[in-house]
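We begin with a single chain expressed as structure tokens, specifically the form predicted alone.
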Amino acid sequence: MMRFLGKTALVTGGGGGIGGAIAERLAFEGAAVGVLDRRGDAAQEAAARVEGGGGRALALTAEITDPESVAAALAEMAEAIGTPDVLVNNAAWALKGDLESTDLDDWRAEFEIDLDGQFVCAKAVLPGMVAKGAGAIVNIGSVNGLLALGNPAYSAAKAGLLSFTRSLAVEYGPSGIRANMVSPGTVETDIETWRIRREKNPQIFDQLARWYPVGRVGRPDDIAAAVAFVAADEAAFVNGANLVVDGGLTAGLPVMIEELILE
């Protein structure tokens, strides 16, 4: 499929596992991709992987919470490959695992990256999309925004992101711009949070898999495929939706069912 041929996409947090997979998927389907990350080396490496696969990519460095930094990156992107037809707000982080260890500075820092940054990036691309009369914004949420699974500040920010997504969908739908959210379950990546957890428990992904009806945790490509669908024109009537990509985690509790059924 070449659903994004002739289109341009911007992926924030593009230097990470999920962001990199999204950038590669959109490029594979024809998009010219701006790979934005606060870590310039990570953005360069991700863009190189896209180009190594035959796609077109531009590495961009910016702080998504800084409107001027984002504006400068967008100006660079516009000159090199064009203004975004698709924005994937993927950048995020999770700092503290429980409420007791979370202080106000932690809370604010997580909201700044996990919600404020998405607002800044959406505001930055919207004028160009409105001028085109078309566009797609995909915000990357989390099952943490739907269930209490630890990381309280991150979870609260992701819940807020769902509300923001719906606001975008309603206000900008008449302008031809769709906004949707993709909410992953556990995804096996090499981000710092999972590196720390794996150092403490090398079998963590195997242990978590028993909670997932499909028998495994997610892979970055699982999320990339969902993003490609909701961002594509074939999903023209999908607006304000939250596509949960979690292998059935939020559909039920298989471990509890095993304990209830004693036969």
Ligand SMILES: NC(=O)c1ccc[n+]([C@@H]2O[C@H](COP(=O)([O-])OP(=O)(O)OC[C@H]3O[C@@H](n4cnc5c(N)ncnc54)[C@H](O)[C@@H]3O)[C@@H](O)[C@H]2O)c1
Second form
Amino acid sequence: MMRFLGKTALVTGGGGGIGGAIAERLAFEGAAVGVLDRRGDAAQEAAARVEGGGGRALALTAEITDPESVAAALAEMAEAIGTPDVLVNNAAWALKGDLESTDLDDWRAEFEIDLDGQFVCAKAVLPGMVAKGAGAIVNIGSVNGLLALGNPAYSAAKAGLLSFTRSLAVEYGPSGIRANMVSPGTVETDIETWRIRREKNPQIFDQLARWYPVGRVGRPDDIAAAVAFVAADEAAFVNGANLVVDGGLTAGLPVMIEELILE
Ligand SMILES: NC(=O)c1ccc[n+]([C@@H]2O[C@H](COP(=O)([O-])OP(=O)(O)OC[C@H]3O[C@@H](n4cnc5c(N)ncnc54)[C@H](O)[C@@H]3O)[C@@H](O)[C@H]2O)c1
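Beyond the form predicted alone, can we have the form predicted together with the ligand?
Let's see the whole complex now, leading with the same chain.
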């Protein structure tokens, strides 16, 4: 499938696990991809992987919470590969595990990266999309935005991101721009929260698999496939949706069911 031939995509957090897979998937299907990350070396490595696979990519070093930094990256992208037809708001960050340890500075810091940054990036690409009369924005949410699973500031920001997605969908739908959310369950990456948990418990992903009806946690490619679907023209009637990609985690409570059956 070459659903993005002739199109340009911007993937924030493209130097990370899921963002890297999204960049590779969109490029594999024909897109020229701007791989944006605040870690310039990680963006370079991801862009090199895309190019190594025969795709076209441009590494961009930028901070999503800073409108000037994002504008400079977009200007560089416009010059090199064009303005984005697709924005994947994927960059995010979480640190505090519970409310007890979260103070107001932590709360604001997580909101800044997990909600303000997505607003900054969407605002930056919208004028170009409106001028083209077409565009697709994909916000990466989380099952944490749907139910309490720890990381309360991150979770509240992800829940807010769903509302923002819906506002985008309704206000910009008439301009030919669709906005959707993809909400992953656990995905094996090196995001700080997983790195810390894995240091404490190397078996964490195997252990968590029992909560997942499909018998495993997610892989970055699982999320990339869903992003490619909602971003592609074939999803022309999918707007304002939240595609939960969690192997059935939020469909029920299998561990509880097991205990109920034992009784
Ligand atoms: N891994 C999971 O289990 C999981 C589950 C649900 C949702 N998600 C979501 O998927 C997305 C990607 O997560 P991941 O696991 O690949 O994480 P990751 O840490 O591997 O990648 C995130 C990338 O974003 C970049 N980044 C962070 N803050 C930034 C900023 N302010 N400006 C620019 N770049 C910034 C980081 O440098 C990093 O490369 C996030 O939105 C995350 O919330 C992840």
